[in-house]
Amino acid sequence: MTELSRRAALASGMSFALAACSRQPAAAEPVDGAPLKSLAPFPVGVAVQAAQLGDPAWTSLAATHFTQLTAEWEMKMEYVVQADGSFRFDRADAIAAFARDRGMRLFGHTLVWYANEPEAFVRLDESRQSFAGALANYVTAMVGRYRGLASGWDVINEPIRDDGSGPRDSLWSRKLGQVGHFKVAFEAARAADPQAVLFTNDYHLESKPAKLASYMRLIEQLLAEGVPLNGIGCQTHLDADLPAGAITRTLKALAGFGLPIHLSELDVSVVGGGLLGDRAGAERRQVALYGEAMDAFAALPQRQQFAFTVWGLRDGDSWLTRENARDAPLMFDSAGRPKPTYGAVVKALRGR
């Protein structure tokens, strides 16, 4: 998910009562705090910035809850790829090495993202080098590296316009085609670790149809192309105000594939969308779009479960906290102590 603002404009000029901003959200009943990973019988997963791995209290609340870690950023071209066309390891293997030691799986987040254009491709020589080979070895070089450890890998993310009409412009789709810069990343992929699953990913699949019909088209465009997608992924970055049901109907249609399904970036805004003023109404309802996401994931076929991901373990790791101070969009609060929107995900785990 990008660091840039997608509510900017929403945000600006917008500002809650204080004691709105103050108050924790309120819940009828202590939430049930137990080991979310000891409850849920796929694997759950969090993303983490390498810096979060020097902070005690981060890393023994994410071992006691997840199994799984996803790298926020540090895998990303944006911070591996250098100018004179190296590649820097030092955090993804920081990463790599606290989920090994820690038994948890690691999963790559994202080989190719249109937001990020190197300097290193965007001056790459294709006298010396042709594109589709300089963009097949930093692929190689990724998966190859953590094979055998992370269990997929987002291969291409967010490829489809936000108003749904087709697929986004690049410099990957410039230089190889729109079908053509899937092939390249997914064949070195598959090639590189042949057991991982291979996943493409984007958000507000839940909240604009024309966006999810125009990512399933696609993705039916690259199955029937044979490019070795495996998996599929559904970001599920909310806001407090998506209509109930939104996220089941998504996961059923993206289920149609057969596929493996990764819920992969979970996270509810209650200062984005059409519930601002109303603290109140916007926790209730991010308590609700928690588990629904929960009850629509497990409902999914045992097989195609691959992961449940929330994006930031404490209120004060999000990255819609660091846009906005007086959001809190995740299951813990900026001490570490679970919410009620943690007390919702494993409610729905118990009534499995």
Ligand code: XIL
Contents of the next structure:
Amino acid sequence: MTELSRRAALASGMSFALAACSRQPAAAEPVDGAPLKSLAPFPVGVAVQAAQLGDPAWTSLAATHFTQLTAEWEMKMEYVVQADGSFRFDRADAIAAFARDRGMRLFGHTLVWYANEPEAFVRLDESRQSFAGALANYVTAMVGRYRGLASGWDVINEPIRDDGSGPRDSLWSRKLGQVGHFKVAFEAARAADPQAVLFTNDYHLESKPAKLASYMRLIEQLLAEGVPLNGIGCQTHLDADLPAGAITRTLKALAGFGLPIHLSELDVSVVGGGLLGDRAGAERRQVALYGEAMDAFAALPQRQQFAFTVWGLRDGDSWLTRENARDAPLMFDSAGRPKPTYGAVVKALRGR
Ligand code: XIL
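With the form predicted on its own already on screen, would you show the form predicted in complex with this ligand?
Below is the entire complex, every chain and molecule, led by the chain shown above.
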């Protein structure tokens, strides 16, 4: 056997051995599953749907780790406002009762959203009741119903256009004006619950500087006009390819108003953005982003730490997984086991 062929034989033997090793999944490091709420010195929240309250695996895991609930969709007009203009509160009441019975806070999401334009408002006979009066009536009914349990409300959700060019047009802004619809909704919410923290809330602030700038300009304008806005929401729906540091810069910028910050809807998609096709790389970045989100939130002044909320409990509960079953955007897998994303959040908290 020539030297070359001996080396080739060795190399092929080596490569076979390495291939065999690489085929074994790397032994996953054990994840520190300590209860999140015992580690976080501020409220930690999770999105919920009423149907999940009937799943003991869901309720047990949520009550173990979280201190606040946000209704994923059943406190929105799309569920509450009926075609005849009546309101249905059955599922919102079930979520509120679950929170109350477990000593958890409820977070009200959301009163006014461009994506919800119920027929009852579109077809309002304004000769009988003004549009502003109808909106104030709805806000008063919702906020008043959960007064004392809801720690705060997303009063106006997603006010900025996706391209960041300025405030969105919506049924609400067309009828009452940009600042006008904020005034009507926020003033009615303030009157209905003087204690609740009143938020506006938006997304892609980390990845779109123009959108962040427009959001901050709008907040400045609203505060200058005396709108009783006293909380700022940053949804933090991310793709795994978001560059390191973007979350930190965004939260620092928003914190400059000196108001409570709600990191309100965290999830990190591993099938969106530029890392499609590199699943392992996407998952590594996802873990880092969860850690950065908690680091950045925990670094806020204590008086500005309203809540750190994730948009779903287990991967199978996520709106993103309903869209693409290959996604895995949350901190717990579909069996309720803590993932490395959870470990990164715990590590960030223990490191403080
Ligand atoms: C989503 C819910 O997760 C879905 O179940 C529902 O069908 C549509 O709304 N930003 C928001 C949330 O403020 O209300 C959205 O929630 C996700 C984006």
